[in-house]
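The chain below stands alone and is given as structure tokens, in the form predicted alone.
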Amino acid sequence: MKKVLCLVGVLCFLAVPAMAKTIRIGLMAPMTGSWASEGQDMRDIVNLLAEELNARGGVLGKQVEIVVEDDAGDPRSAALAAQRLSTRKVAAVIGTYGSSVAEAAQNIYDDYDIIQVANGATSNRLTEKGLNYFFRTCPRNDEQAMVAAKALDRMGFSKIAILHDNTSYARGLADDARKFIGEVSDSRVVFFNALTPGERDFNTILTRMRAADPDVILFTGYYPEAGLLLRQKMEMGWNVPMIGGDATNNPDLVEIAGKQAANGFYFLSPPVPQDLPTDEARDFLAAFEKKYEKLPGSIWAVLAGDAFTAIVTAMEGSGSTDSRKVANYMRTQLKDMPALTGTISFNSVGDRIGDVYRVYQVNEEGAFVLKSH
């Protein structure tokens, strides 16, 4: 045993000079699978921010290296990705997009004392567990659900169908929306059920919803299924309005549905990239477009960039890469940090502070148009 310990000690000693050259930050994202466009934008944004930071001298006098692992938008793959990142000497991890995917990795990072800053995982329970090292730059489901309840009341809808997909995110948002609709209005939920994500034919669930005669459909699942619902709803001649949660904020929704079926679709979201409010955000997006010849498809990848900025700001502010010091700085001293999506502060459980949701509508050209704050 002594020989083994000596060997480990020698290897650790030899590894120190190599580790000291850079600070590794992990990115866990859906590089493949149905959410791949989100993950690829996340990678491109974080890489560009790291390049810009390194050109200014890096953080704590060291260059930053981004280490990417593919979670494929799948909880089992996410657990494996988290295990791989945890053994690659990363100081912190950005990601990921889906709540159930982020949840599969949470305890692994916490066990390894690695900070995780999620960018699209909005399920309430992710921060209600009280984990030491979990943060997120995106808002929570219950904030979104309250905005949804108020928006539906303001639009005059009184009979509401709620459809989810049984994932942590979608079921949680649906449950919160059903609760708040009863609190803020006299509206009734006349249908509440789930579809199966990944299926291609939703005519049966659409027919059952239609029989409930709702004024509007609130769909809390993701954009691939929302696009199919819109197209198949149009094909069956049902013109009922539909509003989606923030996971429907992706241009691929219009590609899947077609412009005609997507026209008039509402969704809730933090500001989409073209509506970001600051000169710094507009300058960064111009640099992004110059480098990649496109703009980010949705806000979720931009929120991964904000996670990167929060991590390096906390490292610089705490003067350390030690997880305990960095996490403590993020909770107690990082206040109103300028970021691409606005200023960022975190509360004691790692949630972003502040209301960022807006109501958008898809127009006849397939563009996302801001309707109200």
Contents of the next structure:
Amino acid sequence: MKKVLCLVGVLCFLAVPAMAKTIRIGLMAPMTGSWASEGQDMRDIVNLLAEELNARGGVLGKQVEIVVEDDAGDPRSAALAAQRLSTRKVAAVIGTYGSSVAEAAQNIYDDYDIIQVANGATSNRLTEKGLNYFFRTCPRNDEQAMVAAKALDRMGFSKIAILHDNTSYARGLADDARKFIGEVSDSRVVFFNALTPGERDFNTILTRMRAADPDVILFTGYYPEAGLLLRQKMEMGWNVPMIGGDATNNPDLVEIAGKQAANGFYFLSPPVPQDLPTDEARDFLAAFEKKYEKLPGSIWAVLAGDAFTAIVTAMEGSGSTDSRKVANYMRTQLKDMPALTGTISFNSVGDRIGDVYRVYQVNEEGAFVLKSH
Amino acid sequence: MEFFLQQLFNGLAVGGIYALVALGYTMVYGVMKLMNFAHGELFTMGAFLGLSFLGIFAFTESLGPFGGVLVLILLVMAMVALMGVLLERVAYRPLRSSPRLSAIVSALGASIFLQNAIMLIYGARFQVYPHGILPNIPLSFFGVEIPLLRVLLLLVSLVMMAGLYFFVQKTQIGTAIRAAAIDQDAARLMGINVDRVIQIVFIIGPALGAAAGVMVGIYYGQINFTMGWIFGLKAFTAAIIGGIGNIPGAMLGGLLLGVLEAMGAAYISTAWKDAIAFAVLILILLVRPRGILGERVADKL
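In place of the form predicted alone, the structure of the form predicted in complex with its partner chain is requested.
What follows is the whole complex; the chain from before opens it.
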């Protein structure tokens, strides 16, 4: 009798996940650390989309539950966050923002057969490894580097200083840019080096760059350091123009640099939230502003929302939450899905097909102004 | 030559801050033989309190920029000194007779606790000091750009360091601190109240760290709750280069570390700046295991 009871108990226990009333989707995001403002926007956007979806009846007849884990913008914390999410029965994971952070987590998700859709991790090699379950809604570095090389040429800069921060994203973008600058124009790279993220004082680096006498600085790192560079550059009385990669697309950049120092700073990016082209995006931003009384800071958080939409659309389309079926659907059948940042399709390695970088400039009020396509 | 002088000045300006933070480490170590890992967080606390008080009392409007900043720094120093005393009471005093490892673990715990507390109170985002609190006039000597604010930063650091040095060398309390640093038990036998000495050390060290925090906030503008880690690490290194427990050593170590980093970035590679600075640290320790000024144990502090 005891044995039978035991067996029944075990069976009940095993049966629980199969009868689960909700579908869990994980969100791995930098809720603390240098990029915390990105992570908090990611959470707010995904939560709002999930609420709207649940109000419409959820997906496959079930409600969606978002499980948030903090990766602190740091690869070590990301590995732990990935382990925790993997044991919490999530059907798929959204995130994360940084490339080196996504890289630390992607093998873990792949081992557990969990789909990961990154929203800000643009390093080329993330999709070149041939993982089965890795996708991303953001474009790739090499695409951005080509746009950078062409834009620099069009603006008439010929002596270029490139500064990165040794993270896999920034280093990759800097390397690609150096390669393409030689290919598309006669420009020269007169300085190529890195700074240490997290530091405050970049006067030594700026002094050394100034000695190389560039026409323009291309900085491929993130917004906190870019803000400090702009501020310290102004304080040393050096007026060289500076152009940033897409990781400088965050309003905090202007906060840190101050409006005066940020004025005239160029950066490359997919469209900022306010410039999103579709009606869905405008409606969503209105709903977002109503609920949280602010607008999302950057496009990266909005791309987390698109990752959510891609996952639930693929679940609905394949009629399943099985990772293999959903991933297969995303690669082969999910075509031109309407999303907040435009239409989304994935290629065979999980990269988003067809997206255009734009050139933005910060104006004297500290606003981001679209310069060109 | 201009390039060299410019980098030398850049290094000295950063080194002055390292030195100021290093003094807190070195004093606590000198008297208690304890690495106070929470020191970096007290520095962060200084930066955040400075920003809060600036917002609440609008010092610079009523007292003018320089007077206002001075009052602000003094007020923050007093607040953080209070926290230092509290920290000693709660985290270190109960463990004073325990093995040294317990105190180190307690210091690490206090560091993590404080960092999280700062994050929960002030949030995880960057906070920004208002621009132009102090007028920043660009000055130029022999082709070297020396913004006034950076000169002031270095001067304030040097004045505080010199003040501390004379306090420890010339006053009665200073003599008691030096005595306790050599041998706590013997000092007690000579009628010195060692508990009070330790309290004073935990007033001065955190106060200097807090002053550095406010200065970093005013000059660099951007502060966040993790900033104590990198400055703490650099200050710790500076204290060891100079000879831990030795006050002139901490000053020398801080300035030297700043200059080493600047020269490494200037002539080798900006990406290898830290690696070069730490390689020199190892080299110094191989040649002089007690640090540059750490040879005579009896003169500690």
